[in-house]
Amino acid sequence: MERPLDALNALKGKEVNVLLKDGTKLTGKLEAFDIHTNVVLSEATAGSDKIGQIFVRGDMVTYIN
């Protein structure tokens, strides 16, 4: 990996978890994302509510993994 970018590339199709910064924890199969670390995640879940797909802003985003 030679960019930052590049670790969520190879992330995506997989399931992640995302923590936001009001402190939701959304779980869901990255889908896509830009250079703004704005997501789509499909299947998507915040604790124990299905969500299905989301987009999620990037500056809301503190961490995925």
Given for the second form:
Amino acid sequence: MERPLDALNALKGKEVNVLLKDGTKLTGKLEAFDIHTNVVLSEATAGSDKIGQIFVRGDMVTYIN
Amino acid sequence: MERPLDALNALKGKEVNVLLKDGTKLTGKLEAFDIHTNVVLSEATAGSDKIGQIFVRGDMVTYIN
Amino acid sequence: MERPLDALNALKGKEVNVLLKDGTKLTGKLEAFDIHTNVVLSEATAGSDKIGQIFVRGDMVTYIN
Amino acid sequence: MERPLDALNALKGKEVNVLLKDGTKLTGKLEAFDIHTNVVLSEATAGSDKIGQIFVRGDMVTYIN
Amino acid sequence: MERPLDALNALKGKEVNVLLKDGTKLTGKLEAFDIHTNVVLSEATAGSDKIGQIFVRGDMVTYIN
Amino acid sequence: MERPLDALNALKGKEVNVLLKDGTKLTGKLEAFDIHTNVVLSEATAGSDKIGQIFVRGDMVTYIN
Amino acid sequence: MERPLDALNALKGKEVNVLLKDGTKLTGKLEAFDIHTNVVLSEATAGSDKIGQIFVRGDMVTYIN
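Write the structure block of the form predicted together with a further copy of the same chain for the protein whose form predicted on its own appears above.
All chains and molecules follow, beginning with the one already shown.
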């Protein structure tokens, strides 16, 4: 792997967990991301809450796995 | 979907929820956005408060869905 | 509307509310703004305090409506 | 007025109040400013404290009036 | 050593500890990093939690050792 | 005075007070500064603590006087 | 001394103290730094903890002396 964003590219279309800086944990399918780590998840959930598609601002991301 | 902002483009003219970093939840019609995630909503509400048109500074956005 | 700043342009010379990140709510006539959302209000008030003209640094703005 | 910094330009050499993000209120004569809102005040006071000339880093400024 | 990132380059493929700004301590194999200190760890753990591969946003990193 | 940094230039080689964002007050001779307000003081003290030469990262500076 | 980073250059290979924004005090030999004040220390300690080589992200640095 050359660059960290290569790891995100390999996750496109797959289910990921995204931890936000406010402590929220989102789970969903990684539809898109960019160099700011703006991300779009589809079929997202936060615990038992069903959210559907969601755009997360990159500066709120702690990690993605 | 190529880029995260494509998801916002698909939401133009539709009702969205915007969570701000101070915990405020806004609901309204997405009129405009830019690469900083500055957004303008029309007919916006925050809970039971009617706000009308509102410009939100991009760095206050946590997510949009 | 193409861009979020178009909404601010339409508000020039009109009375607006500006919520700051420290919770202060300012009301006044929008005299000027720029892409950083630096804003100048005239005849501004904060609750019952009369402030007159005020320059607000853009990064302190939460929203304008 | 075209741009917010025009308002600061009109205040050069006059007494201004500067609210800092840590809540400090400074009063003094506006000697200089730049696009980052770095400011220099002369004959500055903070409440009853006499400070004299002071350089304030722009990112600490909430507003100037 | 010329530049700080040279130290990270020497750690590629080795086990590292990453302290995040929220206090989380991650341990894992350093797979990739970039100039923002975005990092990817594989076989990562946080205390007794097994995480596997993880992408950490650079601005959350306090230090790497 | 044209620009705020002119005020710092006039202070080179003189004793200054630097207030940091964490509340620390440093006193010392201003040896160097740059546009980020990175500063180097010599013979610096923090209250009764003798520090000697110190490099302060610019984003930690509240004001210099 | 012309620029603040000249002071860091003079410290290369010498023992320095680095105060982080979370209050951690590191001591070690300054191996490398860059314009972001990313730093690498070798033989680093934090109080009585022995850390060895450590990469510190520049935005976490308060001061170096």
